[in-house]
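Only one chain is given next, in structure tokens, and it is the form predicted on its own.
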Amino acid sequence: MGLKSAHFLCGGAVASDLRMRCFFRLHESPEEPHILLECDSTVLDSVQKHLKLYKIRRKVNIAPCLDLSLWAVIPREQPGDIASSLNKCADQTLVLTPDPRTEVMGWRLITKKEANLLDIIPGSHIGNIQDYHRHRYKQGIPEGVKDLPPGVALPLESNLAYMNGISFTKGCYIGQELTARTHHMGVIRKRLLPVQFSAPLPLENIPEGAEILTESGKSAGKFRAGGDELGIALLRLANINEPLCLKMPGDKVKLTATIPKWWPKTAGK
């Protein structure tokens, strides 16, 4: 990424994994009896309403934590090399934990809004939310309702099994039987993949779920989301080595798809 610092931090509105309605991550604090939950900020209200359905008469308070900030700590070096340095500043943070999805996403850091990040991780460079999205698009990491549309995205096609997002030993959840059967049969024909375009995209002109075509005009998949020349798309694995293009109103933009290096060695075969 061309960063001179040891660590790269990105912060902004709380945004995390969304699958179907909501696929979220929990952070437990030993100091206070509370659980922190990350969710896409665009569906914050619906997530709150959904959780309150199950509250019933329990003495549980569900509310946004407006006094906290969420950061992604993305290492310039190998993720394992920064563990000791991050642990040294753990007492200055509320939550400091490896991102459970994959090592290439670094660490998740939650602090009070007034915290000085340069004091917590000296020598770091503070980026913005666009830098964070570029990094995860490059790695093929889906996040939020744009990448994982509720009612459309399927867990295995979204690579959640590669990101500690699916348990095949416990349940029950909606779609469990289909998900388990597909996993054990090993037949997954489409997956979310990182894509790179031949030129930066005017995203405001791309319709939602725009079609991606092969050179012969056959449908190869659908575009999900992106920024500039990077993005993420649901593609048929049989077509990813062919010349592909994104169909836009009055135009076509060439793109290439790649299999992320962090995937299991047998993935995509």
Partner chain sequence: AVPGSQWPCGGAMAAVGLLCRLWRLALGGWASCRPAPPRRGTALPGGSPRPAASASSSRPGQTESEPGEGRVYLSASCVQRLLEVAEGAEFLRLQVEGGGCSGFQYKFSLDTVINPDDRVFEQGGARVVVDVDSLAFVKGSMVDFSQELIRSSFQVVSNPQAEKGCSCGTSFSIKF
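Write the structure block of the form predicted together with the partner chain for the protein whose form predicted on its own appears above.
Since only the chain itself is given, any partners or molecules it might have are not part of what comes next.
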């Protein structure tokens, strides 16, 4: 599976639905290397089964870590100088590493379940999980199977290449030829982008794969996931600066798309 690099590496290699995961490697492990794999809890079983399918005879144990907690640590001020204020309690903290995807996602922290967060990060405050999701959608960071449906979401359109999610040097994996060719030579016309509705919209009211249209009624893309007035949508880059609307049964809701600040400067072309 192409393991390398000190703190973390991002992205699965085995098959399409495993691509959208992050791998975390424990910092010091004198004996066998341990790797913690973060995944959407709703697909824990299928991720395990998937890994076991390809394991065959390798001496690898795959087991869920039900005694660990995963935290996102997002700085309130501008990111950058958070490292100095973090106090690592070594016995409670297994992993503390910058989120491999992008600076705006802060840090990833893995602790024992009973750990006291205020000991590990003094001055922090434990927020609501909904705020975390809002932060992600505002920044346009997809996560989990709702944002990245297996078999539907494509790695380049999902901006994995902007999030350190694809290695172009690791050799063969399922879909490697198409991914490498498109990245180096092809044009990516659609991408997942953060969108904002003119007013909060209950998610249950939005049909799956609801179309997003330009003013002239042409299809500009599809809504993927979100909450309240925020969300992410797969949109044609050619249309993102135009006024857009979400097509709903019996209604149209205005929305605007933005190019995330953390995308590389050359992106969005």
